[in-house]
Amino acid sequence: MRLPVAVKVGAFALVVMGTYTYYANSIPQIQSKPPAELSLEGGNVTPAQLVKAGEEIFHTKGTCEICHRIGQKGTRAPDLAGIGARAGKTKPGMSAKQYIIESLLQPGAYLVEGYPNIMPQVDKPPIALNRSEVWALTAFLESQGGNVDVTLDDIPKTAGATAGGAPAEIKIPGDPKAGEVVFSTKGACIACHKAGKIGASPVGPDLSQIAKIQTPDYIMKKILDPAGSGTVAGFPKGVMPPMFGQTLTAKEYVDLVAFLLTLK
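Show the structure of the chain whose sequence appears above, on its own, in the form predicted on its own.
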């Protein structure tokens, strides 16, 4: 008995699909996991190991390079070359490690001339380093021209601590897609800023990773009161319009914030 063509085609398709499914399932699967938090409390670690761990944090989780450089002018913040030596001479009565720790945990306590108060606390979201990571990062910064003598006891026990465990992600009730449209059209943000693949103007800071280094609170305030939030070093003052609170509707504003919070 001859089988209909449709039946033959269907049977052939099932065989092909089954073959590919078997082949795909036979390939070892690589599971992607987020990096574990660094924990050095209670363990023995040499200064060299501590500095190496801190250097890794500087380049990765700490997101320090978005604003700082070592040996060249930073994009938003001071050059950190030699900070281990300079730190001990910055504030009278404060050692290098004390100044560095304060700069990480309370960055607004002392501002380098010419740079606004825009650095977030590194042990709070969005960066959220834990106590061990703050310790290692401090050691790395000390190593830039200074002596590494920071101990875990120098880092406040409250560093990186959050009430009730890990901090909850803040979600803005806006539409990021609609906010992207506002960014490109009515808001005219692309006239001065770059955001990933959108825009290319160097008039204002690149916002492609703004949500990695700034809090939602800062981003919301910056749109409504740009001058009050400080001007990023290296960019002209007074260029960003202060009237978005009047020109954007409430929905457009919330949508724009929601879009900016996706830039990581």
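C-alpha atoms forming the largest set that superposes within 1.5 Å between two forms make up the rigid core. Positions refer to the first chain, counted from 1. Note that the coordinates shown come from a computational prediction; the quantities given were computed from them, not determined experimentally. What changes on going to the form predicted in complex with ligand HEC:
Annotation: Cα of residue 188 displaced by at least 2 Å between the two forms, core superposition.
In the core-superposed comparison between the two forms, residue 206 has its Cα shifted by at least 2 Å. After superposing the rigid core, the C-alpha of residue 63 moves by less than 2 Å between the two forms.
Based on the form predicted on its own presented above, generate the structure block for the form predicted in complex with ligand HEC.
Shown next is a single chain and nothing more.
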């Protein structure tokens, strides 16, 4: 007896899907678990427990390993082995814990040379660590070659408080139109930078998308203190003039920043 077409076609389709399903089940199975909340405020924790908790966060909720490894180079972000030891020497006047906390809460404030500014603020969504978790994480990072001396009070009260709170977007009161004029006249930024339709100089980085790739904080700081904000990879250090803080008036400065923030 000949099988009806529907049966043959059906069996064929099932075999095809079965093959795909079998294959999908035979490769590594990775789930993505939602992170659990950790609260240590008010409790008594030993440094060892803290480090342990921090390590856990590093591997899970923090999702740090998407970019970082410990003791392994060549990933998207610096190797964090020995960070506890080197953190105290990275930025003059900043202790290890201060530097680490800054790296976590304002990753763009200081860029390790050669790396792009892609690290997310760990206390903001989507990672959204709370204050205790930032504390534990700092302790864990300190334990990588350094002393664990961080206390809960070292973590700013504002950390992790944004979940339902104020909008983080900084509203700059300046006038972008006036800022554009400053950019090409008094500021003379145009001598070194391109910004969208204006300018063409290759001396400094193209700023046409600066607001998209950098934080407002960073941009404001970079103008006042170019050397203290890290150097963009591939560009010479110390070329960007350091005296804009003195030469520009407050209004010009605010307008200029407002203009730069329109560049995305």
